[in-house]
Every structure is written in C-alpha cells, then in structure tokens.
Partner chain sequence: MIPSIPQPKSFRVAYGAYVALFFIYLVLPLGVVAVFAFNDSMFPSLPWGGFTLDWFFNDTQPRLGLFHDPRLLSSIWTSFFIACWVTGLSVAVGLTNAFLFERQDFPLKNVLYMVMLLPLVIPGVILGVSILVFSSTIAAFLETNFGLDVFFLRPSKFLVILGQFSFIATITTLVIAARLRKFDIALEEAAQTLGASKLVAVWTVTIPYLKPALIGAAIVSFLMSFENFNTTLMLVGSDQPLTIAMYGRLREGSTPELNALSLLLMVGAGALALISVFVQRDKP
Amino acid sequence: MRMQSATRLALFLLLAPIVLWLALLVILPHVDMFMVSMRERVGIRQYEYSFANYVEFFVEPLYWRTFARTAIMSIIATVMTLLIGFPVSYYIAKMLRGRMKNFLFLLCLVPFWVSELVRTFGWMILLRESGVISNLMQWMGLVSGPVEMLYNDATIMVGFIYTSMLFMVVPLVSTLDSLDDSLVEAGYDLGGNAFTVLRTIIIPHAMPGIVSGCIVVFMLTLGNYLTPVLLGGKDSLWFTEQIYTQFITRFNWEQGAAFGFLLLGLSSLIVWAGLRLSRQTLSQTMG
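Just the structure of that chain by itself now, the form predicted together with its partner chain.
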C-alpha cells in the first residue's frame, strides 16, 4: 500500500513540470490567441465575437498575396534545398570513408552553431552594392559599375537555402548511411543504369530522410523572419513580417492573432500532408 502511494507520488511529481509547461506556455496561450483573433473592436475596450479579422485577410489583397507568396517561396526553397543537398549528402554518406567523411559531415553542421544573424550578415557583406562580389566582378571587368545584389527574391532564396541546408543534410546522410552498398551493386548487376538505380533503390530507401528534412526545412523557412527582412529589404513581403507589423507597429493584436493562426494552419497542414504522403508519424520524424 505504501509502495503504491509512493509510486503514485513519483508519477505526479514527474507530471507536474510537463503539465505546467505545456498548459501555461503552449496550449493556453494558443487558445487565448485564438479568442483574441475572433473578436472585433466595436468601441473603446468593447469587443464582439466575429470573423472580421479573418474576413479582412481575404478582402485585402496585400495580405493574402503575401501569404501565398510566403507559402510558394517556402515550397520552392524546400525543393531547391533538397535538390542541392541530396548529391552532397550522398557523397558524404556513400563516396567517402573515415576521417574525411566525419570532417565534411561536421562542416555541414557549422551553420547550426553560428547565429543566423551572423550568417545573414555574411551574405550582406558579400552581396551588397559595395560588397565583395560586386567589387570582384568590377575588378574582373565583368561589369562597369557597382551591382546591387541584395533586396531581390533570388537573394532571399540563397539565404533560405543556406540557413536550411543542415536540416536537410543531416537526416539525408543518416538514412543514406544505412543503405547497404550491396543493394546498389545488385541493381547494377541486374542491368540497371545509374538513373534506374537512383530511382528504384536509392530514393525509396532515403524517403524517410527526405520527408523529415523537407518538413523541417519548410517550417523553418515559413517561420523565418531575419532572412527576408535583411536580405529582401522593405519589399520582401514575408508573412511573419506582417504578423510583427500588426502586433508591434500597429498594435492591432486582433488582426495579428488571426494572421498567426493562418500561418500556424498552413504550416500544420503541410506537415500533416507530408506525413500522410509518406505514411510516417510526427514522433518518428522528430524523435
């Protein structure tokens, strides 16, 4: 009897921190934010429940265009990160052995350890009008005057891919690492060429890594704030920027909360769709 109450006590003591954490910092704040997004200001300190803030989103073209732009560019960034990262991951996992392999793998982790601000600052130094690449091109005689390479979509994309690369390469390397070389050899023995082996053996095997990489990269890009603001300038039109503007600059929390929920909805939808398509669960992908 005493023993049983002791284990019950242990269970409750262990449950207390996690319940407090998730309830007070994750669940209740989101419930509250949802309530705020559903109210409309009708007078000073007077509110009514309505969908006005969500309607506003669809009525004002700037808002939904920014939203669609954010979603589409995030998808493009995810696909490009996959296309650029896959050959590199394959090279690290299958073509290299020993020290060199470990070294290059650790090198891929570098961007994680360095603050995103520092990385973005690096791109600004390289790409701005008075930057290194502009100067290099003038010195080589390719262009006659300074070239501004910041503040356009291509630059934002370069920044996204740079920031996300590690989250693609790490899961890819670990799934490709577990692919047995003899399977690839068997594919060739059975008359396959490089392309069929890639399509029928390597990619199916790497699928879990591809899915978890893509999900993480998509979410991080969608929620990114620094890269579009610093590399894209004033007209970068990113949705997180819109949320920030509503909350901090305009102090329109009702509208900002509605935007927050729309972004959350989009990111959950894509994560869910990705998991369904690949028949995986969140615990498998994250844990």
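Having seen the form predicted together with its partner chain, could you give me the form predicted on its own?
If you are looking for partners or other molecules, they are not here, because only the chain is given.
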C-alpha cells in the first residue's frame, strides 16, 4: 500500500510541472483570448458577447486576403525549406562520417547563435540598395546602378527559409541517421534506381522527421513577425502585423484576440490536414 502511494506521489510530482505549464501558459491564455474575442464594446467598460469581431474579419477584404496570403506563403516556405533541407540532411546523415559530419551539422547551428533580429538585419545589410550584393554587382559591371532587393515576396521567402532551416534539418538528420544502409543497398540490388529507392525506402523511413520538421517550420513561419515586416516593409501584408496593429496601434484587443484565435485555428487545421495526408500521428511524429 505504501509502495503504491509512493508511486502515485512520484508520478504526480513528475507530471505536475508539465500540467501546470499546459494549464497556466497554454490552456488558460487561449480560453481568455477566446472570451476577449467574443466581446463587443457598447460603452465605457461595457461589453456584449457576440461574433461581431469574427464577422468584421470576413466583411473586410484586406483582413481575409492577408490571412489567405499568410497561409499560402507559409505553406510555400515550408515546402521550399523541405526541398532544400532534405538533400542537406541526407548528405550529413548518410554520406559523411566522424568529424566532417559533426562539422557540417555545427555549421547549420552557427546562424542560430545570434537572435532572429540580428540575422534579419544581416539580410537587410546584404540586400539593401547600398548593400554588399548591390555594390558587388555594380563593381562587376552586371548593373549600371544600385539595385534594391528588399521589400518583395522573394526576399521574405529567403528570410523564412534561412531562419527555419535548422528546424527542418535537425529532425531529418535524426530520422535518416537511423536508416540502415543495407536497406538502401538491397533496393539497388533488386534493380531499383535512385528515384525508386528514394520513393520506396528513404522517404517512408524519413516521414516522421519530414512531418515534424514541416510542422515546426510552418508554425514558426505562420507566426513570424520580424522577418516579413523588416524584409517585406510596410506592404508585406502579413497577418501577424494585422494582429500587432489591432493590439498595439488601435488598442482594439477584442479584434486582435479574434485575429489571434483565427490564426490558431488555421495553424491547427493545416497541421491536422498534413498529418492526415501523410498518414502520421502526433505520437509517431514526436517519437
């Protein structure tokens, strides 16, 4: 009896921090955000509860177009990060051994030794009209004058891929590292080519890493604020900027909370759809 009590106490103490973290920092804030989003001001400190803030989102074209643009560009950034990160991860995990493998993996970590703000300003220094790349192109005679490469969708996409690459590479390297080389060799011995081995052996084995990396990259991109604002300028049309404007500029917390809850719903829906399409579960992905 005492042994069972001690086991339950130990289990309670182990679970207490994660339960408190989920309750105080995840569940309660989101419940409160939803309640705030349902409020409609009718006077000084007087509110009524309705869906008016959500209706406002669908009535104003700027809001839902920005919302759709944010979702589409986040998906594109995730796919591009995967396409670039997968060959890099495979090369690190299966082609290299020893110190060189550790060295290349360390190179992926180096940019994250500084904050996202510093990394983004670095791209601004490189790509601005008087920046390094513009001056280099003029010196080489490729252009006749300064070239402005900031404040467009391509620059925003470069920033997203750069800031998210590590979160794609790490789970892919971890998953591909566990792939038995004999399976790949058997695939070639049975007459398969590079594409067949990739499709039937490597990608299915790496699917948990692919899904987990895509989820993390998509969530980070969707909720990013610094990169689209700094690299895209005032016309970046990113939904987090709309949320910031409602909360900080207009002091309209009710509308801002509604926008935040819509963004949460969008991210949850797309993550669920990704899991369904890949036939993965959260336990497989996180495992």
